[in-house]
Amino acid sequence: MDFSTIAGIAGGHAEARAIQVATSLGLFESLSGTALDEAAIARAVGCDRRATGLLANALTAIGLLAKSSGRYTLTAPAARHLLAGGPEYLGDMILFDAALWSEWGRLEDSIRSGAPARTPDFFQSDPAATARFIRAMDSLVRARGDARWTAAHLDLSGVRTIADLGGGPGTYLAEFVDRWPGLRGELWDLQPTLEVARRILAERASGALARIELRPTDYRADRLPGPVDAIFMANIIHSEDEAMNQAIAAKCFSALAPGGLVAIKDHIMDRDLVEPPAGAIFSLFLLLTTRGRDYSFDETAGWLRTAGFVDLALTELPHPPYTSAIVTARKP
């Protein structure tokens, strides 16, 4: 790592700030399909016109925008992953994390004193905050693809009904009715998490919400429903710390039927904490919004044991674009 190296990791929060005004404002919506000077950027994103420019000239020094004579035009990725309503938009995600600077800049406070930035409630307690965390969950699996690979590469053949615990927008749900014509699909979330997900199925899987069963579900307080044949959880266990997830992996052995998976999707560490490095990073993010943190295949394959499961597996999505892997097994 040289200097050049540093300085830019150090100052990496100019271009995730531009790149978060910029959709916010519908910048990038400005440009679709057309080539516009910054006086026309501004009128259309009723900004002012010199700031405009200074912000255009930056996205195109980014990668994201390219000028000639003037004009700016999108680049290939951006239209590709930052206009609102494609199929691989990325905006809702980099608006759900513009929404936590605030917290970031706390990070010192919670470092000191090992508790949370802001009080860990997945995002319940406000209606606007719900939607926006939802939907930032299913634009980022859309726009990398870990729902099509994971349908893709997640064996179901004999599961009849599969649980996504902690489903969220039942992105990879939708995907796995998809994929496999005879399966039915349950959805175990909280309740304002639901709702949004019935929208966004609505609007993005209507043909699979027929499949899917919304039950609202409190993994940490309820008994978890069941017999199912399959449970998969896609970025729960790290939310919780090490005791919750006991209790998790110990409720979906009982709401399976016999012979039953249950399938974790994650970042899954090595010993060391440190590997995959986006795993590690990401854990600070947890320490500032929720109880958890990434764990490794060891403690993750622990609590999985201890709660009754065998024939534990671990399957690594390629690297790039995935930084997770998946943490298989069967109750006997």
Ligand SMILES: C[S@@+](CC[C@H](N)C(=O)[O-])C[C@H]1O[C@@H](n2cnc3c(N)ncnc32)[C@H](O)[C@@H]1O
Contents of the next structure:
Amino acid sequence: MDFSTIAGIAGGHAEARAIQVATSLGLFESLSGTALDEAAIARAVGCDRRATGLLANALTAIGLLAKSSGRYTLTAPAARHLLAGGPEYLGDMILFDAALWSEWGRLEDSIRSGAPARTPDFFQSDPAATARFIRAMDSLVRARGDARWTAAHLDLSGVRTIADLGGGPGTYLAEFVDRWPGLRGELWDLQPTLEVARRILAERASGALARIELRPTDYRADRLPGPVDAIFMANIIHSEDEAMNQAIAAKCFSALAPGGLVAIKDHIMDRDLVEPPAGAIFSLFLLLTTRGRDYSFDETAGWLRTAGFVDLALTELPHPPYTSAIVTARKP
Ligand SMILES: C[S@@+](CC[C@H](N)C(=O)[O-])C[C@H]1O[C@@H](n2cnc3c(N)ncnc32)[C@H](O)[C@@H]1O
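Moving on from the form predicted on its own, please list the structure of the form predicted in complex with the named molecule.
First the chain shown before, then all remaining chains and molecules of the complex.
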């Protein structure tokens, strides 16, 4: 690592904020299919001309805009991932990150105290915050393609009913039922999340929605519904502590039919908890907002074995763009 790399990472918040603010202002949409100068962009987004020019120049330096003869256009990656409504739009995830800016400002407090910077309520107490969170999950998974990859590689032959525990927007379930004719899905999540999921699925996957049952479930407080043939959970164990993850593994075991499959998708870390790097860094976000962190394969496998599961296996998704892996196991 050299000076420029260290300095670039240490100042990375400036680039992050430039992208977040441009997304929030609708600056990328103002350039959809057109080239504008700074005055025209400023008029379109309702901002100061000089300041908008500085933001546009910064976005050009980052590589999201191109500038020629004083006029700006979107680069190909920006057109692909930053125009609202596109199939690989990342903007909802960027807006969620922007909303958590003040939590990052309290990282030092959390490191000193060990406590999160906000109540870890999964954004369930305010409908606008729930929608921002759940749309962010949908946006990230669709933009990067995790759900498509998982549906293509997770063997669900012989599975008639699959539950997605903490399935959020239902992005994975919609891909699963599309990929496997005859498969029925159950989305097990908290009621405020399910209300957002129903809207998202109705907007763009109404065929899949007809084959998915939305079942209000609290995996902390309730027994899980069932029996089902498979339980999938993505980005769930990283939000909980070790004791709750052991309890979730036991609840999944009870909710599965004999021979049933459990599949856990997450950052699955090495023993030192430093690889993959994205998981080690994401654990700081989890410290700020949840009771969890990213866990190793040994830790995850330990919960599953203690619950009674057998045939444990680890499948790593190809990196880049993916940073996660899937741990599978069977109920005997
Ligand atoms: C990080 S999101 C993951 C969403 C989805 N699995 C994905 O990977 O895109 C965590 C999900 O867990 C849900 N959740 C949190 N606590 C829960 C609980 N006690 N019972 C059921 N679901 C819960 C949240 O509503 C949210 O949908």
